[in-house]
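Presented as structure tokens, the chain that follows is alone, the form predicted alone.
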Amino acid sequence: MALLELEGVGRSFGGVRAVNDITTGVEEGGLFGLIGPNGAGKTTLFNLITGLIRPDSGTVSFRGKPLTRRSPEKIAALGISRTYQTIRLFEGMTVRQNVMVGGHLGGRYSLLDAIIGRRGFRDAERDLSDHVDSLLETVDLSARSSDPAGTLSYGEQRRLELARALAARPALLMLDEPAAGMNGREAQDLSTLLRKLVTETGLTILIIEHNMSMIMKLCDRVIVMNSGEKLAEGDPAAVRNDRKVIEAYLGGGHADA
């Protein structure tokens, strides 16, 4: 059984079929790329998986559990975290506080526990604090932990978003264009970090990205969408040489362009 399974997933908006009959699966412990031209339906598919919108056909399952009727909060609690195309940080809060917010999504204590300070709450907060410190070190932001998030550079804010998504200890991390706006060195550093997370922690990552060189070097498997439909799926070598992909997405060239 795949970690994430989509069967015949579709969604229309005002008569336009934004996502049409997508069937695919994401296996545990790998890096999976989701690519396609602008308007292909990639972010809409992310939104369908994470409960921001609901499909009007098909099913989405995570670890065998249907997600279709669950709220975004309940889907996150099952072990799915995501980032967005546009940076969504609490700019007036510190770097550390932003990551703590992400960790509270997976809290295993009640509001009453927090109000009266029960031992379970205190232990959970101590564990989360240690986890946040580790994540800040992982994304190389320990030295900025007390700074307001709004003072970080663009690349640092992207890394902060990644740390916040990881704070909930997800099994599946979904990244929507995490390298957007990064220079070549920053994108390479990000690739190295993502591969390290998969190798050392067993995390599964599904990533939308327009940096084709990054995707083809980084991912174990690639799914290609075009006009709301799945155009191709396979390992990077197979996808980059698929004639339909070349014609629809790569403009007649290969994926290293």
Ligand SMILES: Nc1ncnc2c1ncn2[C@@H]1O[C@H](COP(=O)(O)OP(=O)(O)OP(=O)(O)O)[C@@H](O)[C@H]1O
The other form holds:
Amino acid sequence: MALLELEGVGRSFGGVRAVNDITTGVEEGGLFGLIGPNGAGKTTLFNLITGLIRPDSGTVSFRGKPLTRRSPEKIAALGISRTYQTIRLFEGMTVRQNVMVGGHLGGRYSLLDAIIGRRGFRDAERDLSDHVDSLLETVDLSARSSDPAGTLSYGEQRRLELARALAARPALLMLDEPAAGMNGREAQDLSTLLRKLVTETGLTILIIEHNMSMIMKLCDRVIVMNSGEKLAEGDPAAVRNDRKVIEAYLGGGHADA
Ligand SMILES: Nc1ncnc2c1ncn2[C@@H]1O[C@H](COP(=O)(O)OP(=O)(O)OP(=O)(O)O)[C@@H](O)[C@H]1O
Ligand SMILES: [Mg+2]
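Please give the other form, namely the form predicted together with this ligand, since only the form predicted alone has been shown so far.
All chains and molecules follow, beginning with the one already shown.
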């Protein structure tokens, strides 16, 4: 069974069919690319999967369970974490606090547990603290752990967002343009890290990127969207040589294909 399955998923905004009839899925333990020109519907599809907006047709399922009527918090608690195209960090909080916040989204303990210091809660806090330290190590931000997030460089903020998304121990990690604003070297390091996470922890990653060389080298399978529709899907080599895909990119949108 696929980890994430989409069946005829669609959503309109006014007269714009932002996402139309998308049927696809991702299997556990792989790295999947979602690409397409500007305005293709990629971020909207992420918002539909994570519950920020509701589809007006079709269904999204995770481990065979329909997500369509669940809140973003419930969906996150089921094991789906994401980052945003526009960085969303608590700039005044430290790097470490930002990652801690990501770990609390799982919502296994109540406010009361926290206030009375219930034992399970204290153990969970200690586990989370260790986990956060190891994540900061993973994204190479240990040395910045006490600095306000707002003082980090753009590339560092992107890595911090990644650590925060990982703090909830997701099964599926969805990244919306994680390499945007990174230089070639940083994008290369990020690719190495993402592949390592998949290989070593069995994480599944779905990644939106306009950096084509990164997507082509990194992904096991690529889904291509254009004008809300699924245009093509397959391994990177097949997608790269698909005439419809080439035409969609030549017709406008990003030039870095
Ligand atoms: N909340 C909204 N209200 C109205 N229209 C929206 C909304 N969200 C997205 N759209 C429209 O849906 C279409 C798809 O937008 P979306 O942001 O999903 O594209 P994208 O593939 O992520 O593009 P980019 O690569 O530029 O990020 C666009 O026409 C956009 O203007
Ligand atoms: Mg987008």
